[in-house]
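The chain below stands alone and is given as structure tokens, in the form predicted alone.
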Amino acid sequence: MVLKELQNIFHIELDAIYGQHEVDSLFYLCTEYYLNIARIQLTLEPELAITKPETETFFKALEHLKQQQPIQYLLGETEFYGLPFKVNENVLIPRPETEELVDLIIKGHSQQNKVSKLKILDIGTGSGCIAISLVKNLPNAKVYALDISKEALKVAKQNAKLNNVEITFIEANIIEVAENSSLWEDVASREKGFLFDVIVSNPPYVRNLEKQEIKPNVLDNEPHLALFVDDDNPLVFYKAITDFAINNLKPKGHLYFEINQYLGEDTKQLLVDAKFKDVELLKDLNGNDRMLKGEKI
């Protein structure tokens, strides 16, 4: 079958769901993944044809896309901050907004990283995208990554190996750890001087009342454990992590969050009440309150 004809079928079946531009992107991702054929090659060779088994693979992918399964789960991989990552239904698909958070940390600590070995903790690591991107770009840093999900940690460990980095992974419930310091002491006892220069987290922050804003491809596929919080206590993870940071950041250490855009001021107040200084609420490229940072006194 000629690939251009197959591309037209993708548009006929998917344009109403995704829009023409997005369907082109999905198709080119498939050609690169399944055939190792770049977009430019299709432009230069409009009559390029593929075999029947290859065509069947595309039609299977098309059926999954019609059911709004994320292309990243379908292909089992994605890119984040210029690095490759494996993903599956046990981890969130990394977002561009989270790249902005990573960039903020790298720019804020590159100079410090040159003169001292930073200790960084990523809480709720999921695929490991934050932790791995940080250690890749702050090569002197010692990075730890914590998650409650054993399955998510399996993916994160695969991604650390894929990107050739060393990270210490910790399976723990941060809410329990924040409430019971002895749980953390069991971990900390294995490390010397176990205080952090940086703690970062992109915890669950979408309230159940906001589910109607979530697209079906996310709502029906990505892990709710990593997405949603109860409406009556939406800052439960931020409170726990802030309490944990008070005891586990070095003096002048920094706490970074990705946040719910509707709860920016409320989340900021948590850090103010906890006596952090230079607390800043920052917007993402779309103009939404998305990042929060503060310094421990």
Ligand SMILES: C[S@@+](CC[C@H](N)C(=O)[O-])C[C@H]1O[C@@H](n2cnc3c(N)ncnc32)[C@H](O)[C@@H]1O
Contents of the next structure:
Amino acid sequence: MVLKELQNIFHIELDAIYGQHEVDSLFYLCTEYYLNIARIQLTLEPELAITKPETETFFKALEHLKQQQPIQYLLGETEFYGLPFKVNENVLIPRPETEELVDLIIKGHSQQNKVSKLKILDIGTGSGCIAISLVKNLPNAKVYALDISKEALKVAKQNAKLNNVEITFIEANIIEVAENSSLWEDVASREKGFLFDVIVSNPPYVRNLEKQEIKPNVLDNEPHLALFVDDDNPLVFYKAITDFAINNLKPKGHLYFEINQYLGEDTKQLLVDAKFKDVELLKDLNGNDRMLKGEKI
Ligand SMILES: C[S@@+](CC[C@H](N)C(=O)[O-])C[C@H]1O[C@@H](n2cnc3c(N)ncnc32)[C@H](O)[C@@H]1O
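Show the other one: the form predicted in complex with the named molecule, since we just had the form predicted alone.
Complete assembly follows, chain above in first position.
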């Protein structure tokens, strides 16, 4: 079948769901992934044809896209901070806002990392996107990554291998660990007594009451364990991680969070109350309160 014809079928079937522009992007992602054919090649060779089995692969993808399954899960991979990441339904698909958080940390700690080997902990690592892009760009750093989900940690370990970096992975529930410091000593027993220079987290932060704002492709496909918190205690992870950071950051160590845009001031107040200094709420490229940082005194 001629690829251009196939592209037309994608438009007929999917434009109403995704819009024309997005459908082109989805189609080109498929041609790159399944056929290793770049967008430019398609433009230069409009009569380019593919075999029957290849066509069938596209029709299968089309069916999944019609059901609004995220293309990243379909292809099993995505890109984050210029690096490749495997993803499946056990991990959140890394978001551009999170790249901004990573960028903030890299810019803030590059110099420091040249003179001392930074110890960094990423809490709720999911695909490992934060931990892996940090160690890739702060090559001296020793990075630890924690998640409650065994299945997510499997993906993160695969991604560490794929990107050729060393990370120490920890399976733990941060809420329990924050409440009971002897638990942390158990999980981190091999490295007893050390403190971190940087703790970072993009924890679950979407309230159930915000569900109507979430697109069906996210709601139906991405892990709810990674996304949702109770309406009546939406900062549960921020509170636990701040408590944990008080005990496990070095003096002058830094805490970084990705946050719920609607809860910026409340989340900031948590750090202020915990006597962090230079607490700063930062906006993402869309102008929403999205990042929070503070320094332990
Ligand atoms: C919003 S996702 C962030 C994933 C990844 N860091 C990112 O930025 O794309 C939150 C992660 O926290 C993990 N998580 C949820 N509850 C947890 C808990 N109690 N303790 C540790 N991790 C938890 C989830 O499994 C999920 O991977």
